[in-house]
Structure formats: C-alpha cells, structure tokens
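Single chain ahead, written as structure tokens, the form predicted alone.
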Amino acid sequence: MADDSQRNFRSVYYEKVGFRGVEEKKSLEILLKDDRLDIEKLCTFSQRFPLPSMYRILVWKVLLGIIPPHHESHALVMKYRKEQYWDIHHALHVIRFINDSTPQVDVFLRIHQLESGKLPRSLAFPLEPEDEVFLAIAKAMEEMVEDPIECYWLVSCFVNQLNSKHKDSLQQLPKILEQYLNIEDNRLLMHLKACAAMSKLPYDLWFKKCFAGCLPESSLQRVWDKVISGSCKILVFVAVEILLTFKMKIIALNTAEKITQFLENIPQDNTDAIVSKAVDLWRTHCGTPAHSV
C-alpha cells in the first residue's frame, strides 16, 4: 500500500511540475511488450494519459484496426495494406482521377471514395460536405505522419470510426456543449444566446473535423488520443475551454458573424494549455477511467 501511495504521489508531483508521462511511458511500454496487445487496456491508457509521441502512431493503428493485436502479424498486414493502397492508386491513374501532380490529400480522398463506393462519375462533381471533413482531417494527419501509406490508412479508418462508432454521439455534441457551458459560465452562454450565436458556432470545425484546421499539431494529437480511444465527448470540453479562454474577447463582440469568425481562427499560442484544461474539465465531469497494467 505504501508503494502505491508513493507511486501516486510521484505521478501527481511529476504532473504538477510538468513532467507528465515519466512513469506512464514505462506502463505503456509494458503493455506494448505483450504478444497480443490488450485493446481495452490501450484504450484506457489513452483515455488517462497523452500518448508518448514515439508510440502514438503504433497505438492509433492498433486502436483503429489497421493492424491486429498480434505482434507477429503487424508486418504482414501492413504489407497487404501497402499493396491495397497501390492497387487502388494505379486504378485511379488509369481512369484519370489522379496524376503525378495531384496533391497527396486529394489522392487520399479519391482512394477512400473508391474503396467506399462513393467515387463520383466525374472530377467535375463538387465535393460533398463529408469530403471536406475528410480533407481537413487528412491535411492535419499529413503533418503528423511521414509515411503516406500509413497516413492514408490512419485518415481513412479514423473517418470511418467517426462515421460509424461516433456518428450518433457527434450529432448530440452541440446540445451537450450548451449544457456544460451553462454550468461553467452562464453569463457567457447568455451573451452567445443574446447574439443568436449558439446555432452559428463552428460546430463542423469542432466536432465533425475534430478541430483539424483549428488546433496546431501538438494540441490536436492529444485531443485525437481521446477520440480514437473511444471518447468523442472530449470535443465538447475543448470547445467549452476555448469559449472560456477567450471569454472577454467574445463578450466584446456583438454579432454572431464576428464571434464565429473569431472562433474559426483562434490564436495558436495558447492551445496546449487550452487542451490541458479541457482534459481536466472532461475528467471533472466524466470521471477518470480505471487503469491497470
């Protein structure tokens, strides 16, 4: 018991002085040494702690089902993923949907469309709203992942997760945002309602695109850790914390258009602190998942 309390004290101390992850990294390494990775434990770890950058892509690939839990299958499955990518890439070249100068994220979109049976009959067809979401997430992921094939599968499987597992929950997030903002700062909520801004907040940017194009890479990764491991509700608390952080600026604006325009282009210099506060707020309202190694 003394060892547990001492360990808990150290973890809290490390967190307070800014050395989060000293012992957590060791815990994750123990989980990753298992012959068969425990998906539930990896989800719980990702919910509780930010993933160390050196392991983030591996954990995301496992949680999104890109590779199976068994270590010995990883190389073979990625070989098949690579072959599948290049087969579709070649087919799109043949039908002239892509060429050597097509931007990488547009290539990703066309591969995803062909895979999901949604490739338009012509390049002249305008992009659908869901395509815009895909491109936003792809542009953000491209900054995080060097290998284009890994990047494609991460984007495609993340978008599929959002459209299946989280689809119903995502539709409820604007209403849930209003509930928590009422708890945290009723005056700010009243101002947004008085300006008729609540219905015009950048919900697509925040919730459908999961803050891609809003937060810089270092902040966005920590938010996506939570979403990929099962909690899209973290998106609500990031939105609440953005509103709280820029409260004085928002209250000084008196139209929905000005408020929305500001929120779509928030300053980028304080976003890590915003995400940290959002995670704390999320834990306060939703609790902390139990974790065992």
The other form holds:
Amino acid sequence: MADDSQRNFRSVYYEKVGFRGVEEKKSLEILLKDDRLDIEKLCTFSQRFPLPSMYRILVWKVLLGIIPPHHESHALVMKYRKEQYWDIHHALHVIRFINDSTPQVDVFLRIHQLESGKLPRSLAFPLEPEDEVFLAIAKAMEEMVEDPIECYWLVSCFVNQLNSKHKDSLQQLPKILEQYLNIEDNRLLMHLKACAAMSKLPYDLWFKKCFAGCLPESSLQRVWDKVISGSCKILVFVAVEILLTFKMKIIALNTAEKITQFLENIPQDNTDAIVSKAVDLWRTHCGTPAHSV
Amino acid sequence: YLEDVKIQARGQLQAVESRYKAQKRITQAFELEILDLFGRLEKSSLLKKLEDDKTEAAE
Amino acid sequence: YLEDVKIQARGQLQAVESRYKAQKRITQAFELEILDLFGRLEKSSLLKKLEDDKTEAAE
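Given the form predicted alone above, produce the structure of the same protein in the form predicted in complex with its partner chain.
Expanding to the full complex; the earlier chain stays at the top.
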C-alpha cells in the first residue's frame, strides 16, 4: 500500500512537472508484453492513468473483448472479425440497405442492426433513439480510429457494453450528478432548480452518448478510457466540471431551454482542462479508481 | 498452463461463433427480403392483370 | 492430458467452422434468389412503364 501511494504521488508529480506518462508508458509496455494479457491489470492501469495514444486502440480492443487475452490468437481472431464484417457488409449490399455512397457511420449502424437482429423492414423507417446514440458514438470513434473494420468493432462493442454492463448505472447518473453538484456548488444547483433546468439537462448527450458530439475527440478519448475500463461514474464528474467551468455563463441564463441549448454546444477550447479536472474530482470523491464503478 | 490453453481456445471459439451467428442473421434477413420481394412481385402482376382486364373491357 | 485439451479445442473450432460454411452456402443460395427476384420485379415495372407510356401516347 505504501508503495502504491508513493507511486501515485510520483506520477502526480511527473504530471505536474511535465514528465507525464514516462513511467506509466513503461509499465503499460511491460503489461502488454505478457503472452496472455491480464485484463484486470489493464483495467486498473487505464482507470489510473491516461492511455498513451499509441496503445489506446489496442487496450480498448482487449478490454472490449474484440481480441482475446492471448497474443498468439490476435491475428486469427482479427481475421474472423474481418470476415464477419465483410459478410454482413456484402449482405446489406444485396438487400440494398447500403450502396457505395452510403456514409461510413450509416454502414456501421446497419451492420450493427443486422447483427443484433434489429434491422428495420425498410430503409425508410425512422431511426430509433438508440440508433442516434450509435451514430453519435460512431462519428466520434471515426475520428479516433483509422481502420474502418477496427472502428466498427470498437463502436459496436462499446455500445453493447453500455447497454449491458452499464445499463443500470447509467440510469442513476442524473441523480448522482445532482448529489455531487450539491456538494461542489450548491448555489449553482439552486439556480438550475429555480430555472427548472435540472430535469432538462442534456442527459442523453452526456450519459447515453458519453459526450460524443459534445467534447472534441482528443478530450473525449480520455473520458472513454475510464468508461471502457469499467467506470461510467466518470461521466458524472465531467458533467459537474462542465457546469462549474461555465458557471458564470449559466447563472446569466434564466430559462431551462437557454441553459440546455448552451450546454449542448459548449465552447471547445477548454475541454482538456475540463476532463483533467473531472478526473481529479472523480478521484477525490471515489477514492482509488480501480475499485469504483 | 492447462487453464491457459483453455482460455486461449475459448477466445478463438467466441470469435468463430460470433461469425457463425452473424451468418445466421444474414440468412434470416435474406429470408424476409425474399418474402417481401415475392409479395411485391405478386402485387405488381396482379395490378397488371387488373389493368389488362380494364383495357379489354374498355375495348 | 494437455494434448487432449488441445485436440478437443481444435475439434470445437472445426465444428463451428463447418456450421459457418454450411450457413454461408444457404446465404449464397438465397442471394441468387434475391437477385433473380429483383430482376423480375424491375422487368415487370419496366414493362408496366412502357405500357403506360404507350397508353399515354395513344390517348
């Protein structure tokens, strides 16, 4: 334990003086060298530290179960994943659900729908709310991942994870947000309540889409590191920090509609700092991140 | 070590099974499409027949 | 015994593989059917359009 806290202290120190990630990157590399990757350790790592961008996609793929723990199987399993992608891709062509000019994210959506047995009877059917969530996440992921097949699998498995493992916790998040906002800034909470804005905050954007379309990708991926490795509570703290950061602006607005509209389109220049502060706040309230969900 | 081999096998098996399930979903989707197309074809030939009858009656 | 587990794992993998292949053959047969139906449907709507044009021209 003493070792642990010392190490934590050290990495916080590195972070402050700008050597951030040197030690972390090395320890991640050691983890990734194992013949059989230790999922739990990888989870703990990405709960504690930001993933170095060169390893992010690999770690996400492992944590989401797209590739199995054994290095030896990676090539074979990715071959299966690729075939599966092209099988469905071709089928959707045959039944004319997609063509050569269908945007990539729409292709992903149709593949995912077919895989989950939810392909609508006709292309003309309107999209369901869950489809909109999928598309938002896919659009953000597309900016982070170059390879379309890898991208599809990441989106699909991430969305599946949100709908299975995190489903119940996600529903609790608005309530938890209110609790923490009450602790952090009671006055702001009172203002939001006075405007009847608390029930109208962009919860779908924040908690269902996990900030896809709200934060730029460079900040977003640091939030997703935490979600993919098991904590959806981080989403609450990002929301709290957004509210705190734009407090003055929000206090100046006096209707729920104006507040929501502002929050759905926050300025994009300060988002890295918001995420850093959110991670700190999450640590303060939830202790050792490895044990919080 | 034995456990290791089992875990590795499971990892591969899951991926092949998922590919198989996807193929099954495709078959189902194709089945629906075929039924739908038959339906449309029948409707269109019925329509055609009705129109032919009308034309004949008018003549 | 380890060898045993490996053989078993390979057997399972092959079983799913062959189910996948069988399913794929079904899909392929269905695909041909769909292409055929689309073709017939397009022909019939083309025919209809031609006839409509004729009728219009005659009027």
